[in-house]
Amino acid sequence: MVKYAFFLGCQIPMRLPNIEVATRKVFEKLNVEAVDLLGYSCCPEPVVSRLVDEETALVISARNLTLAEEMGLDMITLCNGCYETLAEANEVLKHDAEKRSKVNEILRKYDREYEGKIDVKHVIEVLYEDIGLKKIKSLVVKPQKMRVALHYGCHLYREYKSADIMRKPRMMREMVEQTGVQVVDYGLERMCCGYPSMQASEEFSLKERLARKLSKVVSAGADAVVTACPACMIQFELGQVMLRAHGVQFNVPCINLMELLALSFGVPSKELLLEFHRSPVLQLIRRLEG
């Protein structure tokens, strides 16, 4: 059994539970065990903590890095931008001894300590390197017969073990095709979805980011937009209800990795929490259904 301390982050628990509940799905499939990390906080957010006062994010990412530490698991993260922010600490730590050294000073005053023990894996390098696609495509008992464009969120281009930023979207986009899915290419495939500019600018956050890629998608003739990220989904679906003040109309269904593997290894829909999307999920996939 494959066995990982489990980073939730803030924004499945809050507003998405449907990937947390997905995500437990397949993972009980693939016999990977996700063991709760009791008492996390904010990874912190990967853009403007460190902006602000990168000691500050460090230690609290060193934090969170300590409980995992504790229980003596790597750490596994369903979110990108969670993924950056604590692999990325962890990389700084690790080989800055001064900055190991002046976070520690802080971490003991609460009795931690940051060793760089373990490492962090985004739930994609998990599924790739410890279970392979062979053992996810023997799991796939209802092909999910839809054309599908990939989003895979800048964070996951960041890359810690190698020079090829494209590893981890590679290995996305080859289990998204252990599923049945056709994958449609678009062209803006690297384009930010417009989240983090959302705190700067919601007019260019929303029509020159996100619709041009929803654009794009629909002239491709996807039926959805797959995701690993929990914060573009929020984009793309809270975003095209946004659009519609703007006076842009888009109803693109947008499905998280984890709820497409559930639906193909036969999770039933009802029991995937597909209401909880603000994009027309629950009807695609009932017509799917038929």
Second form
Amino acid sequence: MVKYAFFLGCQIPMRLPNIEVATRKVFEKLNVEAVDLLGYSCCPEPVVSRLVDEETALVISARNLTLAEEMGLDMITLCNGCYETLAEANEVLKHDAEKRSKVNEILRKYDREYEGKIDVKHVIEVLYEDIGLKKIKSLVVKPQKMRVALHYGCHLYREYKSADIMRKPRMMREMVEQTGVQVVDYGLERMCCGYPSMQASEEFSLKERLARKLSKVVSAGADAVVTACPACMIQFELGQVMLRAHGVQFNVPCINLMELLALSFGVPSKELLLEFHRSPVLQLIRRLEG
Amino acid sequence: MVVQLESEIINYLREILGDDLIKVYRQRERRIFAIIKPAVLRRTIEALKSKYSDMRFMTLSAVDNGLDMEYLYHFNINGIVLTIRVLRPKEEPILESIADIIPAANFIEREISDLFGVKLVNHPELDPSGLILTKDWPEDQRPLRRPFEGVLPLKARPVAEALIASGCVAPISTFVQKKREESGLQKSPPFPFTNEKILGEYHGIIKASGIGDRVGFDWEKRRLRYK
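What would the structure be for the form predicted in complex with its partner chain, rather than the form predicted alone?
Complete assembly follows, chain above in first position.
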């Protein structure tokens, strides 16, 4: 059994508990023990926090990292944004003595100290490296017969262990392929979904990013989009609803990687809180289940 | 001689103000800055005037930094320039007059009051407005007043506010809590806001980082001072 400190983030437990449910079911099947982090806070979120105040963002990240250090466990994240924030903070604090000293000066007031003893891993890395594709494939009892387009999410390309930014996206693709789906290429995989641009311009975000991607996804004949990031999922689902106000209609289901794994492992769809989806995922799954 | 006088002024301010002196520093030769609490402004100036009889009031300048008004009182004491800095929150846009102690401050206070739209309190003139602008100048169109806001862009405010106040950027609804429980999850994940002790630690760390002051967070009301 592999054991990790479980960093859930904000969006998943608060807005997308369907992803948390699916993940816990998948972990159970794969013998991954995920220990909850008591008192963890937002990572903090990568778009606003670091731009406004880098030092505070580092302190908040460091506090979260000390919670995992106390347990002596590496940290696992489900969200691309949380992954980037925490993994980057971990790298900065491990190698920049001045910043670590400033951060620890604040943390010590509360009997905390960042020591740089743990690693931060995305769930994709854990499943691929610690569990392996062979084990994952062996658990697939209900292959998902659909054509899917992959959206990896920008933060998944952030790489701290090698120069190969495609390392984790490639892992995700290989993992998705174990579930019985057919992955279709649509040419705009690398393009941002537009979630962070919503801070600046809703119209740009929806029309110049999301709608462009969705057009290509539909043209490629995909039944659904699979993503590993909750923020991207919100953009793909809520964004399609918002696009209607701009006179643009799409109806593409968007499903999380962990949900796809859970379904292929035979977890009944009614246990997965799929009603939380704002895109027609329920309809797609019902159609597949006949 | 100069260094001796500089030290004397700094020590005197420390002696008369105690904890009401937020910070005092010598920026360079013949240049001292003292940041004090607004409540002791008049007492400080009276004490300085009484100790240094040849102290000369140079001018008063004002800066609207978005969240607060900063008033800088510049004095010359035997060739050394002492600036007393006072910060007042814009929620109470006032300028406390010192014109009864320092008559030379009379006109500059009125000018600042007109241009920034701050109310002059205890000024010797019964109606001090209308020195630079007309008396009927609209209150909401003062030439040097900036909008009441901090460094956060509009769309970033809800995220920053939630992050500081609760440690979590997404609210949880009762519907989600119910659904979580039904599916075997904890009603709410173990965020700081679910435990007062942990929230206290989290807030302490955030306060110490200084972001609350930089973005204008009201710790008592647990929200941003502006919308």
